[in-house]
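Just one chain is shown here, as structure tokens, and it is the form predicted alone.
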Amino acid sequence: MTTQSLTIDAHEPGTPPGDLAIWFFIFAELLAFGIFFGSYAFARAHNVELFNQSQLMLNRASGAVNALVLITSSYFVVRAVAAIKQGLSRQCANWLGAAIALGGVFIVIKLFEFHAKFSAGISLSTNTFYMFYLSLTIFHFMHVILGMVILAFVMAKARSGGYSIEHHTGVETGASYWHMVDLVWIILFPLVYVIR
């Protein structure tokens, strides 16, 4: 096997890992985090006292370890791309459902957590603070349920040896993905429940 062989599927130097339509994807999911985030940070700024009052009634724990399951679940994505790049299909796959794995447990965790705020009345009409948080949080949500959709069918084409160390683009489409969901957390957690 030559070199030129192996570096068919490799993304050259400077250019992001995985697929360019996944990037374009990507960075407009960004966008409208980013506008959501600037628009929250507003809205504080012009009502603080209320941001602070319902915030705390906001359940830290469970956003922090939410935060580190999607941050271990990110580590597993990387141990599934190197996998699959050393042609490890089976390694890939393995770790690839660990990462789904702990996407489930952030789903069940932030169920809890909505089924508390619901439970005690709080919706998206309560106060501007529950509109920011309900709307962020479950815009992340739903992009934490593709970003297992994604994954299950990567880990899927992995399991059946559709991935090698010439062709991975795919494992790195998924892992690129995942990422941004585990960044958009990684932001949202310490801004809506932490930040006072």
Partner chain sequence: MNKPSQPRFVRPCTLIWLTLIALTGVTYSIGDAGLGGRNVMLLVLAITLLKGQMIAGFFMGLRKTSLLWRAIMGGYLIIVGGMIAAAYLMGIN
Given for the second form:
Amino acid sequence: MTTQSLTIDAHEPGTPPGDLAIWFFIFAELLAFGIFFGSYAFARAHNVELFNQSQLMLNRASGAVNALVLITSSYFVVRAVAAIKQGLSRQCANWLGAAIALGGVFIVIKLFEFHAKFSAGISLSTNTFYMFYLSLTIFHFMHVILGMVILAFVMAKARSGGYSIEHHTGVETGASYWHMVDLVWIILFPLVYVIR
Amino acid sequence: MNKPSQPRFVRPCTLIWLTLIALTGVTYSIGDAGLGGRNVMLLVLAITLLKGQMIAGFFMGLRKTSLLWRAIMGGYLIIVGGMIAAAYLMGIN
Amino acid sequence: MQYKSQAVAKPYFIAAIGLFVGQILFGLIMGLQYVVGDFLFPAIPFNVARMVHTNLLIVWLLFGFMGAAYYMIPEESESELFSPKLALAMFWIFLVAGALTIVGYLTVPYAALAKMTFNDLWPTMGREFLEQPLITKLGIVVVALAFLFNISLTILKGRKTSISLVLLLGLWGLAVFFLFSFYNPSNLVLDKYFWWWTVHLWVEGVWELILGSLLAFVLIKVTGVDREIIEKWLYMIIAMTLITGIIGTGHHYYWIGTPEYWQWFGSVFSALEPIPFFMMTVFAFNMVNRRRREHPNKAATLWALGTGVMSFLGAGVWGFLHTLAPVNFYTHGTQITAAHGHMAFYGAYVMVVLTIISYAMPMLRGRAANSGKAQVMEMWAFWIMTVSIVFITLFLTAAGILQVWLQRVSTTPLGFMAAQDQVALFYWLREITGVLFLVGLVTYVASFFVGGETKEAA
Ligand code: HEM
Ligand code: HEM
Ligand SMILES: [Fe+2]
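May I ask for the structure of the form predicted together with its partner chain now, the form predicted alone having been displayed?
Let us now look at the entire complex, which starts with that chain.
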């Protein structure tokens, strides 16, 4: 009987990069968002007028800028993985730092957006559209923060030379999670801000 | 010791990054122009799924994994996209 | 048994099993009252029996958790318990306080009990599962604090493993969320709102951490699979539990006067709650399939696998059945709820406590495993009790579906009591199956008294 481990440091061909455990999370989280997206779509179907009307009040530009911010940040993380595969710990940490900084930009833009909505007296109970808009974006917002925390840990370890050409599962693990955060926004933005 | 050269996935990922930026611009412009309706929805959705597939395949590196993983992610995108499209069409009637 | 102080677990386990028997007897009394309304009237009214049934359940599970912790923590920390004397003292305090409370329920009318125990000064009584008089509640807090103090110090001075840390987190969470039982706002919406912070966040939050930890401990012992692998599973299960379970509280906030968005939050997040339970099942089977050794205690392995399956069925499947708001609109507070409550409590918490008892009791009695004969008997008990609860669940589900139909869906809806009369057949079947459950339980108790050839503990 062979004993397989869930930890795959010597990477098995065919499995995704990073620790297998993170992929369970990624898919569980995607499932949660997926159900949320579906709920939004079907709730909209029962209330097209209201959704179309309320959608006009959103700040589409800030949503789009945030999409660009996350895409770019994701790309930086790709570069960080590339760097560590060459054994360049410092560069890896720097790319991660840049990615985290962009995460910060996302947070700031989002906070402005939330501030504008809240000071207009909008809340979860305003109407179904705003319930979805707020809960989807806040839920995603918390994932951005979690992703930044994960990347920060990885960056600190990379900076202190904790990863090498042979052992860098941690970098790939953090990277995979961050791409998931990006992927969710890629769907959320058109769904909530654009499609009408 | 000779240094390994830059991994081969960097160049394609750079192209993907630029493409994603461009596609986001397209989506934004559609929104900005206030376009709507079934065909526009399908276009925006197609762009979105394409972007999702690019992130999953290239950034997340799933294109180099076994069929199972690609099918899970591909299936996810198709189901979410399908739900959105189906619900939208329901709303028209 | 590797550490002397682990022995304090034994009285906890014995008390747990004793109270379990009491719980089932009161279940049977109530089951009969469902169909023979004046059975034992006026000596034991239904509401009193119900209170005794559910409170005994909670208290014996708590005894089980504490016994489990006293057994596991020295072994995990590789260090004797900080104070075995304190643990024993707390055992007697908890047992006497528990017994007095039950006697109080049975001998004094509830309102009089409330008056006697100063409920008017600080009203906390009268809410399901949390009916205990203020004094008992305070007693529980004292016992819990002494227990946590004892356990935490043991862990601090010894080896720190993921299993013991997850257990500690679960136990602290258990104590913290119990504090909401002291908060009883007179606004009925807020009352219910915070009541669930104890009840839901227990069984679908912090208790799940305890469940995962106990299961992981027993699986390491009986399978010999690497700790690293087991810990990774444990972390994933815990994370999924918290992601889904916390906001999943919303599935109790559909119709109690809370804002409408809870219908969405509750539905979306609680729909994902089966995932950690499913992972638990896969976890148990996976580890047993990869076992590196053949542990002589086959019964413990069976209980561990049973916990995996039955918690998924009871909590995961039967929970999902009525968790979406549009479904719950019809099923709220019907026999469907009771069906789910029985299978989930049995499948997850009763079974995991019996798992750890099954593993630890032989050790506490100085042997690696019970004799083959005793184990066969224990496994019979396993099957009888498990099959009984499955049928109790099925009968209640049938009763529930009919009830929903007759009372809430039909164009000529019946009143509550009229609908109950129509489904009496299922209540009879439930009662008969309940007797079978008792047979299983008696078999279980008897298996402790079967002798035979045993191996010395390693
Ligand atoms: C081991 C874990 C669980 C236990 C012990 C448990 C136990 C219970 C109990 C005793 C009740 C009845 C409470 C009352 O009103 O008196 C209840 C209600 C409920 N449970 Fe669970 N449960 C568990 C897990 C779950 C899960 C995972 C789900 C969802 C997927 C779920 C969904 C529900 C729902 C929706 C209700 C409310 C029913 C109603 O509206 O009447 N439960 N649960
Ligand atoms: C280990 C086994 C058992 C467990 C874990 C258990 C647990 C519970 C729980 C959690 C409740 C509260 C349910 C709710 O609020 O919806 C309850 C109520 C009840 N149980 Fe049990 N029980 C067990 C065995 C039995 C047996 C064997 C019987 C009798 C045949 C029984 C009869 C009842 C009755 C009649 C109620 C009251 C339901 C109502 O209020 O309508 N239980 N039990
Ligand atoms: Fe719940």
